[in-house]
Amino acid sequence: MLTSVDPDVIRVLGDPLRLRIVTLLARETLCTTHLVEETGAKQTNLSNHMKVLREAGIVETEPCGRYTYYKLKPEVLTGLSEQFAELAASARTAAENKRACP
């Protein structure tokens, strides 16, 4: 069954900094300090982006003393990947379907 791709997740990942953060978190769990170092973003800007990623359900937090670690929720990306795979399969068969003009 073809499902629609979640537009909120697409919008969230459409931001270059958030996509960079997701790419970094795909490799390892990182704290805010690490993410600031890796991205060069200001801490307040990074925190705002992390809030957006958390609210979209893409990352989750893990408190560790005075630091907050972030980790990616791979099941969200797996679901997105599956939805895009379904769209690609549909597009392959749609190429054979041509609606006649009136």
The other form holds:
Protein chains: 2
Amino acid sequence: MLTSVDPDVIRVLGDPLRLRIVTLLARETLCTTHLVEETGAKQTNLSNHMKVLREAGIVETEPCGRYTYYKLKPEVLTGLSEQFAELAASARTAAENKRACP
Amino acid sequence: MLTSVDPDVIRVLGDPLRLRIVTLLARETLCTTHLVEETGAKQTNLSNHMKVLREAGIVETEPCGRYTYYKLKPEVLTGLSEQFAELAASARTAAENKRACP
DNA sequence: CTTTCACATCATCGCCCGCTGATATCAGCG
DNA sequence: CGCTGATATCAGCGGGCGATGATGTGAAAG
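Write the structure block of the form predicted together with the DNA for the protein whose form predicted on its own appears above.
Below is the whole assembly, all chains and molecules, this chain first.
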């Protein structure tokens, strides 16, 4: 059975701002203030997106004083990479695997 | 420079039905009728999604008589896999890369 | 040619979701 | 404690996008 890509994770990453946040967090661990500076988004907006990313299991929070640091969970990205690699491998053999017209 | 994941492709794959279509096409090349059977979606709805997938460069069309076969472009999936792998690798080193509180 | 079937396009509706503003919470500091 | 700044939560608005129906096009079958 071909394990498909997790729809929830992809759906969450489908938002441009969230994908941007993930890309930023892949470089360094940041807190909300940094993310506000980097993205130019409002704090409220960002906090909402961080909640979505947290509930999707993509990021973890690490309180540090009155700041909240966010860091990526690399396993999630690794899983995505493997799932897409598997899909790609399957797709390469699917070209000749043409189902007959009904 | 860290090459981020292509936001357009991810955004297109963010829709559950489209991701399902891509997963199906990774197994075998199908025409619209097959996809209608497999997904249970209306033909019009499916045709709209196929247009989006086509314009995003994720699938190719191959006319065969009065049927239209769709097949995946594996390079796109391979690219995604590599980009996520790169992100994951970067994220693993980003844990200690913590920017100072402002 | 006429019919039928596969598929695409167009217009429209409805709803989800991202954005915003107001407000709550909580930690540090004087 | 009172103040300030960082962050979370909540309610409401509005735009974009996915779903649907009607219709157009083009190719095979009869």
